[in-house]
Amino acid sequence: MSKPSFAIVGCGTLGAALGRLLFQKGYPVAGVASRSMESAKRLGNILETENIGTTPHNITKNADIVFITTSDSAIEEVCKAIALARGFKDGAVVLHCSGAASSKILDSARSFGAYAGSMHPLQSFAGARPGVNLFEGILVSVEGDAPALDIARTIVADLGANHARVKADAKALYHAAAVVASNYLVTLLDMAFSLNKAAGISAEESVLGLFPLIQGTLGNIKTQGIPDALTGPIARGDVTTIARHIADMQEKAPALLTLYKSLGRATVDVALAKGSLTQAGADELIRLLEA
(Lines of atoms letter the chains of each structure in order from A and count residues from 1; the text may use other names and numbers.)
(Lines give C-alpha, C1' and ligand atoms only; values in the text may rest on other atoms or scores of the structure.)
Protein backbone atom coordinates (compact mmCIF):
# COMPACT_ATOMS: atom_id res chain seq x y z
CA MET A 1 0.00 0.00 0.00
CA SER A 2 1.37 3.41 -0.96
CA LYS A 3 2.08 5.88 1.80
CA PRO A 4 0.21 9.18 2.11
CA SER A 5 1.88 12.36 0.89
CA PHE A 6 2.88 15.09 3.33
CA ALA A 7 3.48 18.82 3.37
CA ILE A 8 5.54 20.73 5.91
CA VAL A 9 4.46 24.25 6.91
CA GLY A 10 7.27 25.76 8.95
CA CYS A 11 10.80 24.77 8.00
CA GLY A 12 12.52 25.31 11.33
CA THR A 13 14.53 22.70 13.19
CA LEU A 14 11.63 20.35 13.97
CA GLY A 15 9.90 20.73 10.61
CA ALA A 16 13.14 20.07 8.74
CA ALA A 17 14.04 17.05 10.89
CA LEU A 18 10.56 15.55 10.57
CA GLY A 19 10.38 16.16 6.83
CA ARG A 20 13.78 14.62 6.26
CA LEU A 21 12.88 11.47 8.21
CA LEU A 22 9.50 11.04 6.51
CA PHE A 23 11.19 11.41 3.13
CA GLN A 24 13.76 8.77 4.09
CA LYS A 25 10.94 6.43 5.16
CA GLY A 26 9.31 6.67 1.75
CA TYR A 27 6.53 9.18 2.33
CA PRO A 28 5.87 11.19 -0.87
CA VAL A 29 6.55 14.92 -0.53
CA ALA A 30 3.67 17.23 -1.47
CA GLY A 31 5.68 20.37 -0.73
CA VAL A 32 7.13 22.68 1.90
CA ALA A 33 6.20 26.21 2.96
CA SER A 34 7.97 28.65 5.24
CA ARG A 35 8.01 32.33 6.12
CA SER A 36 11.29 32.70 4.26
CA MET A 37 11.89 31.37 0.77
CA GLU A 38 15.47 30.60 1.76
CA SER A 39 14.47 28.05 4.41
CA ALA A 40 11.79 26.60 2.10
CA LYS A 41 14.38 26.15 -0.64
CA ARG A 42 16.85 24.55 1.75
CA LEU A 43 14.36 21.93 2.90
CA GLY A 44 12.91 21.54 -0.60
CA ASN A 45 16.37 20.61 -1.90
CA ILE A 46 16.74 17.97 0.80
CA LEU A 47 13.28 16.55 0.08
CA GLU A 48 13.81 16.74 -3.68
CA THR A 49 10.69 18.83 -4.32
CA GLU A 50 10.22 22.01 -6.31
CA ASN A 51 6.82 22.69 -4.73
CA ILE A 52 8.05 25.28 -2.26
CA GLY A 53 6.85 28.71 -1.26
CA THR A 54 5.87 31.26 1.36
CA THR A 55 2.10 30.91 0.81
CA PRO A 56 1.11 27.73 2.68
CA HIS A 57 -2.29 27.08 1.06
CA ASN A 58 -0.65 26.76 -2.35
CA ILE A 59 1.61 24.03 -0.97
CA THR A 60 -0.86 22.09 1.19
CA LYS A 61 -3.88 21.75 -1.10
CA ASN A 62 -2.92 18.33 -2.50
CA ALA A 63 -1.28 16.86 0.62
CA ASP A 64 -2.77 13.88 2.46
CA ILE A 65 -1.02 14.99 5.67
CA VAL A 66 -0.19 18.57 6.59
CA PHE A 67 2.30 19.18 9.40
CA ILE A 68 2.11 22.70 10.83
CA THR A 69 5.50 22.99 12.53
CA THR A 70 5.61 26.74 13.04
CA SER A 71 6.14 28.30 16.46
CA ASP A 72 3.36 27.36 18.89
CA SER A 73 1.97 30.89 18.90
CA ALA A 74 1.50 30.86 15.11
CA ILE A 75 -0.12 27.43 14.63
CA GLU A 76 -3.75 28.48 15.02
CA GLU A 77 -3.51 31.53 12.74
CA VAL A 78 -1.58 29.64 10.08
CA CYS A 79 -4.19 26.88 10.12
CA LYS A 80 -7.01 29.42 9.81
CA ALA A 81 -5.32 31.12 6.87
CA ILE A 82 -4.90 27.81 5.02
CA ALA A 83 -8.48 26.77 5.77
CA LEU A 84 -10.00 30.07 4.60
CA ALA A 85 -8.05 29.76 1.36
CA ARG A 86 -9.39 26.21 0.89
CA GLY A 87 -5.88 24.85 1.25
CA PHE A 88 -6.85 21.52 2.84
CA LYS A 89 -8.27 18.80 0.65
CA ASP A 90 -11.31 16.94 1.93
CA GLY A 91 -10.26 14.19 4.32
CA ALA A 92 -6.71 15.47 4.79
CA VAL A 93 -5.06 15.00 8.18
CA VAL A 94 -3.65 18.14 9.78
CA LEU A 95 -1.16 17.66 12.63
CA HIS A 96 0.76 20.07 14.83
CA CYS A 97 3.68 19.20 17.10
CA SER A 98 3.07 21.49 20.08
CA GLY A 99 3.44 19.93 23.49
CA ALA A 100 1.16 22.31 25.39
CA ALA A 101 -1.71 22.83 22.92
CA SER A 102 -4.35 20.30 21.87
CA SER A 103 -5.77 19.77 18.40
CA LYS A 104 -8.52 22.26 19.26
CA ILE A 105 -6.34 25.00 17.78
CA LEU A 106 -6.84 23.24 14.43
CA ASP A 107 -10.65 23.51 14.54
CA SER A 108 -10.61 25.70 11.42
CA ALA A 109 -9.23 22.73 9.46
CA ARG A 110 -12.04 20.54 10.80
CA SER A 111 -14.65 23.03 9.62
CA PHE A 112 -13.33 22.63 6.07
CA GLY A 113 -13.47 18.83 5.97
CA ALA A 114 -10.04 17.88 7.35
CA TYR A 115 -9.19 15.77 10.38
CA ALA A 116 -7.04 17.28 13.13
CA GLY A 117 -4.60 15.96 15.69
CA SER A 118 -1.40 16.66 17.57
CA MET A 119 1.81 14.64 17.62
CA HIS A 120 4.39 15.87 20.12
CA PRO A 121 7.84 14.23 20.35
CA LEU A 122 9.39 14.23 23.82
CA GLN A 123 12.77 15.19 22.45
CA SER A 124 14.99 18.22 21.99
CA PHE A 125 15.72 18.90 18.34
CA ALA A 126 18.27 21.66 18.97
CA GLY A 127 21.08 19.33 17.91
CA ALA A 128 19.27 17.70 14.98
CA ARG A 129 21.73 16.55 12.29
CA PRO A 130 21.29 14.88 8.91
CA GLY A 131 21.45 11.12 9.20
CA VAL A 132 20.47 11.07 12.89
CA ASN A 133 16.97 9.89 13.79
CA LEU A 134 16.06 11.76 16.95
CA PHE A 135 12.71 9.95 17.04
CA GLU A 136 14.33 6.55 17.56
CA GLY A 137 13.12 5.07 20.86
CA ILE A 138 11.47 8.24 22.19
CA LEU A 139 7.88 8.77 23.33
CA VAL A 140 5.49 10.75 21.15
CA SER A 141 2.16 11.90 22.60
CA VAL A 142 -0.83 11.82 20.24
CA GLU A 143 -4.43 13.04 20.41
CA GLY A 144 -7.15 14.16 18.05
CA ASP A 145 -9.74 12.79 15.62
CA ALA A 146 -9.70 9.04 14.99
CA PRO A 147 -8.30 9.23 11.40
CA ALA A 148 -5.63 11.67 12.60
CA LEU A 149 -4.72 9.32 15.46
CA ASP A 150 -4.39 6.40 13.05
CA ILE A 151 -2.03 8.38 10.80
CA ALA A 152 -0.02 9.73 13.73
CA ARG A 153 0.44 6.27 15.26
CA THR A 154 1.59 4.86 11.92
CA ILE A 155 4.10 7.67 11.44
CA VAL A 156 5.41 7.30 14.99
CA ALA A 157 5.96 3.58 14.45
CA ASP A 158 7.65 4.17 11.08
CA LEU A 159 10.05 6.61 12.74
CA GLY A 160 11.00 4.05 15.39
CA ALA A 161 9.30 5.83 18.29
CA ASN A 162 6.67 4.84 20.84
CA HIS A 163 3.35 6.59 21.30
CA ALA A 164 1.05 7.43 24.20
CA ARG A 165 -2.41 8.92 23.90
CA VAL A 166 -2.86 12.04 26.01
CA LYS A 167 -6.17 13.64 26.98
CA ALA A 168 -6.86 16.70 24.86
CA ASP A 169 -7.89 18.77 27.88
CA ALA A 170 -4.73 17.83 29.79
CA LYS A 171 -2.02 18.63 27.25
CA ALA A 172 -0.74 21.49 29.39
CA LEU A 173 -0.19 19.10 32.33
CA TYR A 174 1.65 16.66 30.07
CA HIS A 175 3.83 19.50 28.79
CA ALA A 176 4.44 20.73 32.35
CA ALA A 177 5.77 17.25 33.18
CA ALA A 178 8.27 17.56 30.35
CA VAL A 179 9.29 21.03 31.54
CA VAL A 180 9.86 19.73 35.08
CA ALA A 181 11.86 16.72 33.88
CA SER A 182 14.02 18.68 31.44
CA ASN A 183 14.08 22.44 32.06
CA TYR A 184 13.70 22.35 35.83
CA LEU A 185 16.34 19.65 36.06
CA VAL A 186 18.76 22.26 34.73
CA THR A 187 17.59 24.67 37.46
CA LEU A 188 17.94 21.96 40.10
CA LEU A 189 21.50 21.22 39.02
CA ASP A 190 22.27 24.93 39.02
CA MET A 191 21.21 24.88 42.67
CA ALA A 192 23.47 21.90 43.40
CA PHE A 193 26.40 23.59 41.64
CA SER A 194 25.77 26.78 43.63
CA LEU A 195 25.78 24.90 46.93
CA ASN A 196 29.03 23.20 45.96
CA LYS A 197 30.51 26.56 44.99
CA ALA A 198 29.63 27.90 48.44
CA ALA A 199 31.45 24.86 49.85
CA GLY A 200 34.56 25.62 47.79
CA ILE A 201 34.01 23.08 45.00
CA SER A 202 34.45 24.30 41.43
CA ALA A 203 31.97 23.73 38.58
CA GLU A 204 34.40 21.31 36.93
CA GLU A 205 34.68 19.31 40.15
CA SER A 206 30.88 19.36 40.50
CA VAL A 207 30.52 17.75 37.09
CA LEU A 208 32.95 15.00 38.10
CA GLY A 209 31.24 14.44 41.42
CA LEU A 210 27.56 14.88 40.70
CA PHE A 211 27.11 13.32 37.26
CA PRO A 212 27.82 9.71 38.32
CA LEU A 213 25.35 10.29 41.18
CA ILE A 214 22.74 11.67 38.77
CA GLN A 215 23.22 8.82 36.32
CA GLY A 216 22.98 6.25 39.11
CA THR A 217 19.74 7.83 40.35
CA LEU A 218 18.25 7.84 36.85
CA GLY A 219 19.22 4.20 36.46
CA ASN A 220 17.53 3.35 39.76
CA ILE A 221 14.35 5.18 38.71
CA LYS A 222 14.31 3.21 35.46
CA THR A 223 14.80 -0.17 37.14
CA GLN A 224 13.10 0.32 40.52
CA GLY A 225 10.66 3.14 39.84
CA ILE A 226 9.54 5.91 42.11
CA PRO A 227 9.44 5.90 45.13
CA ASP A 228 11.83 2.95 45.61
CA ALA A 229 14.70 4.85 43.95
CA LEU A 230 14.64 7.47 46.73
CA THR A 231 17.63 7.41 49.08
CA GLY A 232 19.20 9.96 51.41
CA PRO A 233 18.45 11.64 54.73
CA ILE A 234 14.72 12.25 54.22
CA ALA A 235 14.18 8.65 53.12
CA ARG A 236 15.96 7.61 56.34
CA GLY A 237 14.17 10.12 58.56
CA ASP A 238 17.50 11.76 59.44
CA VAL A 239 16.20 15.00 60.94
CA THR A 240 19.60 16.00 62.35
CA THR A 241 21.25 16.05 58.91
CA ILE A 242 18.43 18.09 57.35
CA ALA A 243 18.66 20.55 60.24
CA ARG A 244 22.41 20.94 59.57
CA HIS A 245 21.69 21.60 55.89
CA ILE A 246 19.22 24.33 56.78
CA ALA A 247 21.50 25.95 59.36
CA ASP A 248 24.47 26.05 56.98
CA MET A 249 22.37 27.34 54.09
CA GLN A 250 20.94 30.11 56.27
CA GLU A 251 24.48 31.31 56.81
CA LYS A 252 26.15 30.64 53.46
CA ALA A 253 23.42 30.26 50.78
CA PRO A 254 20.22 31.89 52.06
CA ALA A 255 18.84 32.56 48.57
CA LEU A 256 18.52 28.80 47.98
CA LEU A 257 16.85 27.94 51.28
CA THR A 258 13.22 28.40 50.22
CA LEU A 259 13.63 26.09 47.22
CA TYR A 260 15.51 23.53 49.33
CA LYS A 261 12.72 23.43 51.91
CA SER A 262 10.01 23.13 49.25
CA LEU A 263 11.80 20.23 47.59
CA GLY A 264 12.42 18.61 50.97
CA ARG A 265 8.76 18.90 51.93
CA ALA A 266 7.71 17.21 48.67
CA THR A 267 10.33 14.50 49.24
CA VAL A 268 8.77 13.62 52.61
CA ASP A 269 5.68 12.42 50.74
CA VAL A 270 7.81 10.28 48.43
CA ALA A 271 9.58 8.76 51.43
CA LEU A 272 6.24 7.95 53.07
CA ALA A 273 5.11 6.25 49.85
CA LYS A 274 8.32 4.22 49.84
CA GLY A 275 7.61 3.07 53.40
CA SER A 276 11.08 3.91 54.69
CA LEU A 277 9.87 6.85 56.80
CA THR A 278 7.58 6.61 59.79
CA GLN A 279 4.71 9.05 60.23
CA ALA A 280 6.37 10.37 63.40
CA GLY A 281 9.59 10.99 61.48
CA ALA A 282 7.66 12.63 58.68
CA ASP A 283 5.88 14.96 61.10
CA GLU A 284 9.20 16.03 62.61
CA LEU A 285 10.70 16.70 59.17
CA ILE A 286 7.62 18.63 58.07
CA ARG A 287 7.82 20.88 61.14
CA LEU A 288 11.46 21.59 60.34
CA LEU A 289 10.95 22.18 56.61
CA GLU A 290 7.85 24.32 56.99
CA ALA A 291 9.29 26.50 59.76
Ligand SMILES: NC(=O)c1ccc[n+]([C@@H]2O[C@H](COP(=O)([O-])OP(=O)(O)OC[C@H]3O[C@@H](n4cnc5c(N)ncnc54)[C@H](OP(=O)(O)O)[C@@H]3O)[C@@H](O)[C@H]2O)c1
Contents of the next structure:
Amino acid sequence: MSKPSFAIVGCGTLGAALGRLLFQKGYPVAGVASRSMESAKRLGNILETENIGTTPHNITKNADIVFITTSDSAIEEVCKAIALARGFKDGAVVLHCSGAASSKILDSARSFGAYAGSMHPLQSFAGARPGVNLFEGILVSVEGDAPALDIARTIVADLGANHARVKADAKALYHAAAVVASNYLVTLLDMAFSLNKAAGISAEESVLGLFPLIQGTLGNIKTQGIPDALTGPIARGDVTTIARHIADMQEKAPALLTLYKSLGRATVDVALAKGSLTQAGADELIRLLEA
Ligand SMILES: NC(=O)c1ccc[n+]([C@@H]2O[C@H](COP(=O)([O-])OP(=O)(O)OC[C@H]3O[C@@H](n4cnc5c(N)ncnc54)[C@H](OP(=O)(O)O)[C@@H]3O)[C@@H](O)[C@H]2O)c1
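Got the form predicted on its own; any chance of the form predicted in complex with the ligand too?
Next comes the full complex, and the chain you just saw is listed first.
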Protein backbone atom coordinates (compact mmCIF):
# COMPACT_ATOMS: atom_id res chain seq x y z
CA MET A 1 0.00 0.00 0.00
CA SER A 2 1.34 3.45 -0.86
CA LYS A 3 2.35 5.65 2.03
CA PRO A 4 0.45 8.87 2.84
CA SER A 5 2.10 12.17 1.89
CA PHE A 6 3.22 14.60 4.59
CA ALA A 7 3.84 18.31 5.03
CA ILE A 8 5.95 19.95 7.72
CA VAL A 9 4.96 23.34 9.14
CA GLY A 10 7.78 24.65 11.34
CA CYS A 11 11.20 23.65 9.97
CA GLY A 12 13.15 23.74 13.23
CA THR A 13 15.06 21.03 15.05
CA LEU A 14 12.29 18.44 15.38
CA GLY A 15 10.49 19.26 12.13
CA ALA A 16 13.75 18.79 10.21
CA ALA A 17 14.68 15.54 12.00
CA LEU A 18 11.20 14.08 11.52
CA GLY A 19 10.93 15.23 7.90
CA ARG A 20 14.32 13.78 7.02
CA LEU A 21 13.44 10.37 8.53
CA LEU A 22 9.99 10.17 6.91
CA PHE A 23 11.58 11.04 3.57
CA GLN A 24 14.17 8.28 4.06
CA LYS A 25 11.39 5.82 4.92
CA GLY A 26 9.65 6.56 1.61
CA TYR A 27 6.82 8.86 2.72
CA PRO A 28 6.02 11.23 -0.20
CA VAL A 29 6.75 14.88 0.62
CA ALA A 30 3.81 17.26 0.04
CA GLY A 31 5.78 20.37 1.06
CA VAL A 32 7.35 22.35 3.87
CA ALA A 33 6.48 25.72 5.39
CA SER A 34 8.11 27.79 8.08
CA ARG A 35 8.13 31.29 9.51
CA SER A 36 11.26 32.16 7.56
CA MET A 37 11.95 31.24 3.96
CA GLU A 38 15.50 30.36 4.96
CA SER A 39 14.37 27.47 7.22
CA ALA A 40 11.81 26.28 4.66
CA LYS A 41 14.43 26.29 1.88
CA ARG A 42 16.95 24.42 3.99
CA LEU A 43 14.52 21.58 4.71
CA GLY A 44 13.00 21.72 1.22
CA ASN A 45 16.45 21.04 -0.28
CA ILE A 46 16.95 18.03 1.97
CA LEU A 47 13.48 16.65 1.22
CA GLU A 48 13.85 17.40 -2.50
CA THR A 49 10.63 19.41 -2.72
CA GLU A 50 10.00 22.73 -4.41
CA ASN A 51 6.71 23.20 -2.59
CA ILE A 52 8.13 25.46 0.09
CA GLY A 53 6.96 28.74 1.57
CA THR A 54 6.01 30.91 4.50
CA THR A 55 2.23 30.67 4.01
CA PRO A 56 1.41 27.24 5.48
CA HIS A 57 -2.08 26.77 3.95
CA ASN A 58 -0.64 26.96 0.42
CA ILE A 59 1.76 24.16 1.27
CA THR A 60 -0.50 21.85 3.29
CA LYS A 61 -3.64 21.68 1.15
CA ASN A 62 -2.78 18.41 -0.65
CA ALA A 63 -1.02 16.66 2.25
CA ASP A 64 -2.48 13.50 3.82
CA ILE A 65 -0.60 14.28 7.06
CA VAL A 66 0.32 17.74 8.34
CA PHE A 67 2.88 18.01 11.12
CA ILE A 68 2.77 21.33 12.96
CA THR A 69 6.24 21.41 14.51
CA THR A 70 6.43 25.09 15.41
CA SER A 71 7.26 26.18 18.94
CA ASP A 72 4.46 25.09 21.30
CA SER A 73 3.11 28.60 21.68
CA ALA A 74 2.49 28.98 17.92
CA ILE A 75 0.78 25.62 17.22
CA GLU A 76 -2.83 26.64 17.94
CA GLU A 77 -2.62 29.89 15.97
CA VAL A 78 -0.85 28.29 13.02
CA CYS A 79 -3.45 25.49 12.91
CA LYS A 80 -6.30 28.00 13.07
CA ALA A 81 -4.83 30.06 10.21
CA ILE A 82 -4.47 26.97 8.00
CA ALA A 83 -7.98 25.77 8.86
CA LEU A 84 -9.63 29.14 8.16
CA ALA A 85 -7.86 29.32 4.79
CA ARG A 86 -9.14 25.79 3.97
CA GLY A 87 -5.59 24.48 3.99
CA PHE A 88 -6.42 20.98 5.29
CA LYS A 89 -7.89 18.53 2.82
CA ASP A 90 -10.92 16.57 3.93
CA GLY A 91 -9.85 13.61 6.08
CA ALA A 92 -6.28 14.88 6.50
CA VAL A 93 -4.49 13.98 9.73
CA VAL A 94 -2.99 16.91 11.63
CA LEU A 95 -0.40 16.12 14.29
CA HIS A 96 1.69 18.22 16.65
CA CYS A 97 4.63 17.03 18.73
CA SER A 98 4.25 19.07 21.91
CA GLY A 99 4.63 17.14 25.14
CA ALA A 100 2.49 19.35 27.37
CA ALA A 101 -0.46 20.18 25.11
CA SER A 102 -3.07 17.73 23.88
CA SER A 103 -4.68 17.57 20.45
CA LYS A 104 -7.33 19.98 21.75
CA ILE A 105 -5.22 22.86 20.42
CA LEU A 106 -5.90 21.45 16.94
CA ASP A 107 -9.73 21.70 17.30
CA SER A 108 -9.86 24.25 14.46
CA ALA A 109 -8.63 21.52 12.07
CA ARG A 110 -11.35 19.17 13.38
CA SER A 111 -14.01 21.76 12.55
CA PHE A 112 -12.89 21.62 8.92
CA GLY A 113 -13.05 17.84 8.49
CA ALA A 114 -9.52 16.88 9.53
CA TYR A 115 -8.50 14.42 12.26
CA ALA A 116 -6.23 15.65 15.02
CA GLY A 117 -3.67 14.03 17.26
CA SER A 118 -0.48 14.60 19.20
CA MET A 119 2.66 12.53 18.91
CA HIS A 120 5.37 13.37 21.44
CA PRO A 121 8.80 11.74 21.19
CA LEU A 122 10.47 11.27 24.57
CA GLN A 123 13.85 12.30 23.23
CA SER A 124 16.08 15.37 23.24
CA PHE A 125 16.70 16.71 19.72
CA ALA A 126 19.42 19.27 20.26
CA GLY A 127 20.42 20.05 16.67
CA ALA A 128 20.93 18.63 13.19
CA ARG A 129 22.44 15.13 13.29
CA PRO A 130 21.99 13.78 9.77
CA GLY A 131 22.41 10.02 9.54
CA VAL A 132 21.35 9.47 13.16
CA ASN A 133 17.84 8.17 13.87
CA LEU A 134 17.09 9.61 17.30
CA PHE A 135 13.68 7.87 17.21
CA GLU A 136 15.25 4.40 17.27
CA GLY A 137 14.08 2.56 20.41
CA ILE A 138 12.47 5.58 22.10
CA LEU A 139 8.92 5.94 23.42
CA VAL A 140 6.49 8.22 21.59
CA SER A 141 3.28 9.08 23.41
CA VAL A 142 0.21 9.39 21.22
CA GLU A 143 -3.28 10.76 21.77
CA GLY A 144 -6.14 11.99 19.60
CA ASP A 145 -8.83 10.91 17.08
CA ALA A 146 -8.84 7.26 15.96
CA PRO A 147 -7.65 7.89 12.35
CA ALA A 148 -4.90 10.20 13.66
CA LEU A 149 -3.84 7.55 16.17
CA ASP A 150 -3.67 4.90 13.43
CA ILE A 151 -1.36 7.10 11.34
CA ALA A 152 0.75 8.14 14.34
CA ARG A 153 1.22 4.51 15.45
CA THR A 154 2.27 3.44 11.93
CA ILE A 155 4.78 6.29 11.68
CA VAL A 156 6.18 5.58 15.13
CA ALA A 157 6.73 1.92 14.17
CA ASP A 158 8.30 2.91 10.81
CA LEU A 159 10.76 5.16 12.67
CA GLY A 160 11.83 2.27 14.91
CA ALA A 161 10.19 3.69 18.05
CA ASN A 162 7.49 2.36 20.41
CA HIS A 163 4.23 4.12 21.11
CA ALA A 164 2.27 4.56 24.34
CA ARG A 165 -1.19 6.05 24.79
CA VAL A 166 -1.36 9.10 27.05
CA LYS A 167 -4.57 10.71 28.30
CA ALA A 168 -5.16 14.22 26.99
CA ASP A 169 -5.63 15.64 30.51
CA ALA A 170 -2.45 13.92 31.80
CA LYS A 171 -0.11 15.46 29.24
CA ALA A 172 1.10 18.47 31.26
CA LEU A 173 2.21 16.35 34.24
CA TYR A 174 3.65 13.66 31.99
CA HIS A 175 5.65 16.35 30.21
CA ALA A 176 6.77 17.96 33.49
CA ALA A 177 8.30 14.56 34.36
CA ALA A 178 10.20 14.54 31.06
CA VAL A 179 11.43 18.11 31.63
CA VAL A 180 12.73 17.18 35.09
CA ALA A 181 14.45 14.02 33.79
CA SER A 182 16.03 15.65 30.74
CA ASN A 183 16.26 19.46 30.96
CA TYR A 184 16.76 19.72 34.71
CA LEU A 185 19.45 17.06 34.48
CA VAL A 186 21.36 19.53 32.28
CA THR A 187 20.85 22.24 34.92
CA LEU A 188 21.93 19.86 37.66
CA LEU A 189 25.16 19.04 35.82
CA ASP A 190 25.74 22.72 35.16
CA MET A 191 25.69 23.11 38.96
CA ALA A 192 28.14 20.21 39.39
CA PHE A 193 30.48 21.72 36.77
CA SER A 194 30.29 25.11 38.54
CA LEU A 195 31.18 23.54 41.90
CA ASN A 196 34.13 21.81 40.26
CA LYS A 197 35.17 25.11 38.67
CA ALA A 198 35.14 26.75 42.11
CA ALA A 199 37.36 23.85 43.23
CA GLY A 200 39.80 24.58 40.37
CA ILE A 201 38.73 21.58 38.26
CA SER A 202 38.35 22.27 34.51
CA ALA A 203 35.28 21.43 32.41
CA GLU A 204 37.29 18.72 30.57
CA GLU A 205 38.31 17.12 33.87
CA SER A 206 34.69 17.37 35.05
CA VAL A 207 33.52 15.38 32.02
CA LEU A 208 36.16 12.71 32.66
CA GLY A 209 35.36 12.48 36.35
CA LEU A 210 31.60 12.90 36.46
CA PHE A 211 30.41 10.94 33.42
CA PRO A 212 31.35 7.46 34.70
CA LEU A 213 29.72 8.44 38.01
CA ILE A 214 26.51 9.52 36.25
CA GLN A 215 26.46 6.38 34.11
CA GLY A 216 26.98 4.20 37.19
CA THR A 217 24.10 5.95 38.94
CA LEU A 218 21.80 5.53 35.93
CA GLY A 219 22.72 1.83 35.86
CA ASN A 220 21.86 1.50 39.55
CA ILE A 221 18.51 3.26 39.05
CA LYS A 222 17.71 0.89 36.19
CA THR A 223 18.67 -2.30 38.02
CA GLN A 224 17.82 -1.49 41.66
CA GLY A 225 15.20 1.24 41.25
CA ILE A 226 14.48 4.22 43.49
CA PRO A 227 15.02 4.58 46.48
CA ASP A 228 17.55 1.68 46.61
CA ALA A 229 19.87 3.32 44.04
CA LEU A 230 20.57 6.23 46.43
CA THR A 231 24.10 6.24 47.90
CA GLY A 232 26.23 9.01 49.43
CA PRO A 233 26.34 11.09 52.60
CA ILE A 234 22.59 11.68 52.97
CA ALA A 235 21.79 7.98 52.49
CA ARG A 236 24.44 7.20 55.16
CA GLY A 237 23.42 10.00 57.52
CA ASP A 238 26.86 11.66 57.34
CA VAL A 239 25.88 15.01 58.80
CA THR A 240 29.46 16.32 59.10
CA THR A 241 30.06 15.81 55.37
CA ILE A 242 26.96 17.82 54.45
CA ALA A 243 27.99 20.52 56.97
CA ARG A 244 31.39 20.70 55.27
CA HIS A 245 29.76 21.13 51.83
CA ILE A 246 27.56 23.94 53.11
CA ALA A 247 30.40 25.76 54.89
CA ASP A 248 32.63 25.75 51.79
CA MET A 249 29.81 26.67 49.43
CA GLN A 250 28.90 29.61 51.67
CA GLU A 251 32.40 30.92 51.09
CA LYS A 252 33.18 29.87 47.50
CA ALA A 253 29.90 29.23 45.67
CA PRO A 254 27.09 31.00 47.60
CA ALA A 255 24.84 31.33 44.53
CA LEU A 256 24.46 27.53 44.38
CA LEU A 257 23.57 27.03 48.03
CA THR A 258 19.77 27.39 47.80
CA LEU A 259 19.45 24.75 45.09
CA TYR A 260 21.95 22.47 46.89
CA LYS A 261 19.94 22.69 50.11
CA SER A 262 16.53 22.10 48.54
CA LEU A 263 17.79 19.09 46.58
CA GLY A 264 19.43 17.84 49.77
CA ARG A 265 16.14 18.22 51.63
CA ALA A 266 14.32 16.16 48.97
CA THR A 267 17.12 13.57 49.12
CA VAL A 268 16.50 13.11 52.87
CA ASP A 269 13.02 11.81 52.00
CA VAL A 270 14.46 9.36 49.46
CA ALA A 271 16.98 8.13 52.07
CA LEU A 272 14.18 7.65 54.62
CA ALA A 273 12.20 5.68 52.03
CA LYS A 274 15.29 3.52 51.42
CA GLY A 275 15.50 2.85 55.14
CA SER A 276 19.22 3.61 55.34
CA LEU A 277 18.72 6.84 57.34
CA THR A 278 17.34 6.96 60.88
CA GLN A 279 14.66 9.51 61.79
CA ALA A 280 17.17 11.13 64.22
CA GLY A 281 19.74 11.42 61.40
CA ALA A 282 17.09 12.83 59.10
CA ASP A 283 16.06 15.44 61.69
CA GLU A 284 19.65 16.59 62.09
CA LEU A 285 20.12 16.83 58.31
CA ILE A 286 16.84 18.71 57.89
CA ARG A 287 17.92 21.28 60.55
CA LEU A 288 21.15 21.84 58.62
CA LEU A 289 19.53 21.98 55.17
CA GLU A 290 16.66 24.23 56.23
CA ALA A 291 18.82 26.65 58.22
N1 LIG B 1 13.61 19.65 20.34
C2 LIG B 1 13.20 18.63 21.08
O3 LIG B 1 14.01 17.95 21.75
C4 LIG B 1 11.74 18.24 21.10
C5 LIG B 1 11.41 17.00 21.69
C6 LIG B 1 10.07 16.62 21.72
C7 LIG B 1 9.09 17.46 21.19
N8 LIG B 1 9.45 18.67 20.65
C9 LIG B 1 8.36 19.51 20.13
O10 LIG B 1 8.62 19.80 18.77
C11 LIG B 1 8.11 21.08 18.44
C12 LIG B 1 9.22 21.91 17.81
O13 LIG B 1 10.27 22.05 18.73
P14 LIG B 1 11.76 22.38 18.24
O15 LIG B 1 12.66 22.09 19.39
O16 LIG B 1 12.00 21.75 16.92
O17 LIG B 1 11.66 23.95 18.08
P18 LIG B 1 12.55 24.92 17.17
O19 LIG B 1 13.85 24.28 16.82
O20 LIG B 1 12.55 26.23 17.84
O21 LIG B 1 11.71 25.02 15.82
C22 LIG B 1 10.49 25.64 15.74
C23 LIG B 1 10.33 26.09 14.31
O24 LIG B 1 9.00 26.60 14.19
C25 LIG B 1 9.02 27.65 13.29
N26 LIG B 1 7.94 28.58 13.62
C27 LIG B 1 7.76 29.29 14.78
N28 LIG B 1 6.63 30.02 14.69
C29 LIG B 1 6.09 29.74 13.47
C30 LIG B 1 4.95 30.18 12.81
N31 LIG B 1 4.10 31.07 13.36
N32 LIG B 1 4.69 29.70 11.56
C33 LIG B 1 5.51 28.78 10.99
N34 LIG B 1 6.65 28.35 11.58
C35 LIG B 1 6.92 28.81 12.81
C36 LIG B 1 10.38 28.32 13.41
O37 LIG B 1 10.64 28.70 12.10
P38 LIG B 1 11.83 29.63 11.53
O39 LIG B 1 13.07 28.83 11.71
O40 LIG B 1 11.40 29.72 10.12
O41 LIG B 1 11.80 30.89 12.30
C42 LIG B 1 11.29 27.21 13.92
O43 LIG B 1 12.14 26.73 12.93
C44 LIG B 1 7.55 21.67 19.74
O45 LIG B 1 6.17 21.43 19.80
C46 LIG B 1 8.26 20.87 20.82
O47 LIG B 1 7.51 20.78 22.01
C48 LIG B 1 10.74 19.07 20.60
